[in-house]
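Take a look at this single chain, the form predicted alone, given in structure tokens.
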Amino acid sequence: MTTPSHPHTQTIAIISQKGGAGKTTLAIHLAAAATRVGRISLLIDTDPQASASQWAEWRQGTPPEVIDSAPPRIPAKIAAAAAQGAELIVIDTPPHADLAASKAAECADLVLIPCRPSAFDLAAMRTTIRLVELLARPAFVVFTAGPPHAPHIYADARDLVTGFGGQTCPIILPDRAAYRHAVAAGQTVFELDPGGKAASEFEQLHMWGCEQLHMSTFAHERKSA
């Protein structure tokens, strides 16, 4: 399997075979986090429900840009965006859609698998881990929508993921009302509550993602200068 061939553009695919894992919320905020630090970011919405596209309409042109795509068109959309200077592309995929998940993962430099720390979600996540293993893509499970203060639950979930042969992201995104309020208003948690816990957690996740992708931190330094 060849690797993505756009050296100045990094792509993150958000995939999960189970619904309700928070894929769109994760995709929206990763693209927004990149925009906040001065990077040109794009979100590709492959979900027929078009939740990310609806959110973008509510924003009335405020970045990040969101475009839709049928799964077979993902490589062409990435190539066009890369040619126009996109630095980070995030792909949001629907649940229970092997074609979209496979095509997104195939085109990605990094795959993130959002997963609630529950038995049913963890069991379903095994299918996604097998998929990215077949495609030989670096992939991490991101725990989402769980209780904010439950270290033993997350520790047990990490052990299960390790047992499945997967890796886990060290940043946890617990259930917070800020996500629901922000998305419903066409915003991000950075805009709704920039000093809140949700915004801080996504800033940490974005920085961690940049490290995995070997992206420079110049944008962050420029933002804080």
Second form
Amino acid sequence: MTTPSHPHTQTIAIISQKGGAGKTTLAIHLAAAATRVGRISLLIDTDPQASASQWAEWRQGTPPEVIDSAPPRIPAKIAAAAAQGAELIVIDTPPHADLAASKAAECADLVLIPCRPSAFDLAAMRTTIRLVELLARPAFVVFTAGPPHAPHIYADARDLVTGFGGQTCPIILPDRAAYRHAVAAGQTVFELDPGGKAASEFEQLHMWGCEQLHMSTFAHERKSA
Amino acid sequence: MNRFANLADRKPKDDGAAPAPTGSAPVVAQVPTPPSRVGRKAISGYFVPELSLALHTCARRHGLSLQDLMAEAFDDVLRKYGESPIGR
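What I would like now is the form predicted together with its partner chain, since the data block earlier showed the form predicted alone; can you produce it?
Once more the chain from above appears, this time first in line as the rest of the complex follows.
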């Protein structure tokens, strides 16, 4: 089994067996958040639908950079990207893709499992949790695309995830129109509406992710380190 | 900003550089058969994603490829029904 072994490069895998959970939106914005603090980030798109690659094409070279990959080539691409200076690599995976999901999780320092707070999605997420348990990778369920003001729904969903043996990310990413508008324009919410709630939530998620990966969230700290 | 462009499987579109297709017959690329598939036949079926995931995870847990796991399973089922196992 492959173990993450690139000391200056951290890898986050975004996996979920269910479609529509916001995997690509999460991947794009995590890579973009890292770019914003001066980190060299790379998004590896393993989804045959190539949504992230399409988004990158619309951006015409504006970072974060996106490359595609067949699942078996993920470890080699991570190694090559690490050698070329990548500091954060985010891997986007398609739904119902056992090989891509397991390859990505296997190479990851952190696995994020986006999940809508709904019964069907939570039930499907159980299989994803089993996969990351097997691979012994730190993994967190991130609640996405739910209502912005529904504390009881999120509390119930958290209890369910805990019951499955999973952990939840404390930052919730509710459904926001800004995501649709930004992605459709080849942008991120940081570019579309930097002062908005979506941007603020993703900043918090990025900072939380850096804490999990023991990475600094500020460029000046990284330079002096 | 194309620091990692060399790592992409799909190369960026090359406007005008590729020769336009000529003639009427479409050219089909000849893909060589991998050695592991020579003399072999694919068997497939459609199952729920949970079964697919369970098979993949079971194979990994025991350090097997999915191919090895399936070969073992087919031999087991042949024995169950009184047939001789074929093996790989």
